[in-house]
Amino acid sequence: MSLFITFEGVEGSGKTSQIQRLKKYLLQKGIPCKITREPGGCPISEKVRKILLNPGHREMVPMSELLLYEAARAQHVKDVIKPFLKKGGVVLCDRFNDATIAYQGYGRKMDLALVKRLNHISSQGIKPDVTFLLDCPSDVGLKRALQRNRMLKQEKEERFEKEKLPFHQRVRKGYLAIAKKEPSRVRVIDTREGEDKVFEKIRKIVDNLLVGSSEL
């Protein structure tokens, strides 16, 4: 049994507790797990999302963004996603090729075509088996995610935080577009219903998907 499931979201939609809280739900079900990340996940990727998130790099331009998004996941499906879905476990992704066009698709108005080209690419045609879409206002999650960021001091990862409002609110319409085009893979979920809500929507997903695959 091997499963590829991905968390997407705008800045501050509550990703990484609702991966940590999957993941301590699949061990205590004895089923191997692997949180991971992008961009990042393994050391090259992790030296790239410095580039790319450092607040300082504000005259980088967007083909430059996504080139090297895409060069990062190329990476990490090489030396993790692929070899632990190999093994059949259970991989939980922070962002992954939504993101992409989301961010970069919308956010950038880059061409969509070729951003989804360079996905396919990338990730060498790997595609989630499920995708929890945590979705919530746009300013809501900024404030959130700067709160999070000044409280974990995480200000030299703020490069998109400080991207203004209109700019998150076309990537959260991107994501919203995907959702559309993909309902039965694209699950959205509203952060607003709470934490708990938020988690039982999720494991009662991921529950089917197990014992779809333990069927097979």
The other form holds:
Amino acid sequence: MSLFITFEGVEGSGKTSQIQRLKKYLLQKGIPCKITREPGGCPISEKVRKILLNPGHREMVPMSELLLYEAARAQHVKDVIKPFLKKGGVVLCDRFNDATIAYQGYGRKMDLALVKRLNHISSQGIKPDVTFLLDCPSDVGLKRALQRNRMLKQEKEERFEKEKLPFHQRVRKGYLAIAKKEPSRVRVIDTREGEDKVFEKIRKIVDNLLVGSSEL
Ligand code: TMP
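Could the form predicted together with thymidine-5'-phosphate be given as well, to go with the form predicted alone?
Below is the whole assembly, all chains and molecules, this chain first.
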């Protein structure tokens, strides 16, 4: 039984804690699983992440940004995602293709057909079985993300958090458009319901998938 599960959402949508909870839940059931993330997930792609999220890189043009996300993905899919799925494990990935459509396509207003084509190439035939879109209004999420950075005294990794609210509103619009187009894969969960309720919804959907895949 192999499953590829991705988590998406605007900044501050609480993906990290839900991913951790799901990992704990799966391990308790004796199901091998692995948390990974994009951009990043393997040594080369983590280096690309540092370049992408460095707040000093103000001069980075949207095309090089897009290509770097895709480059990081190509390496990550080959080194981490494909091998783990092949072994029959569950991969929990913090962002994937949908993020590039939402951020570079909708946020940066890059050509959507180009973004999709590059996503298709870099993901090498891998598609999430389910994607949890943790949704909340962009201003609510952004506030949470900035608060978290302050608490962690984290000055780095904030190139996108420096973007103004309209950018983040376009990103959210992009995510919701993807969910509307692919409702059976992309499950939208309102994070304002609170962490516990959000996890209950995720757990139920994953349990159903596990039953389905063990019957195959
Ligand atoms: P994170 O903060 O959720 O780890 O994500 C890192 C940042 O990278 C986040 O601001 C979203 C952005 N991003 C893109 O712009 N395009 C992409 O394809 C991915 C995977 C992430």
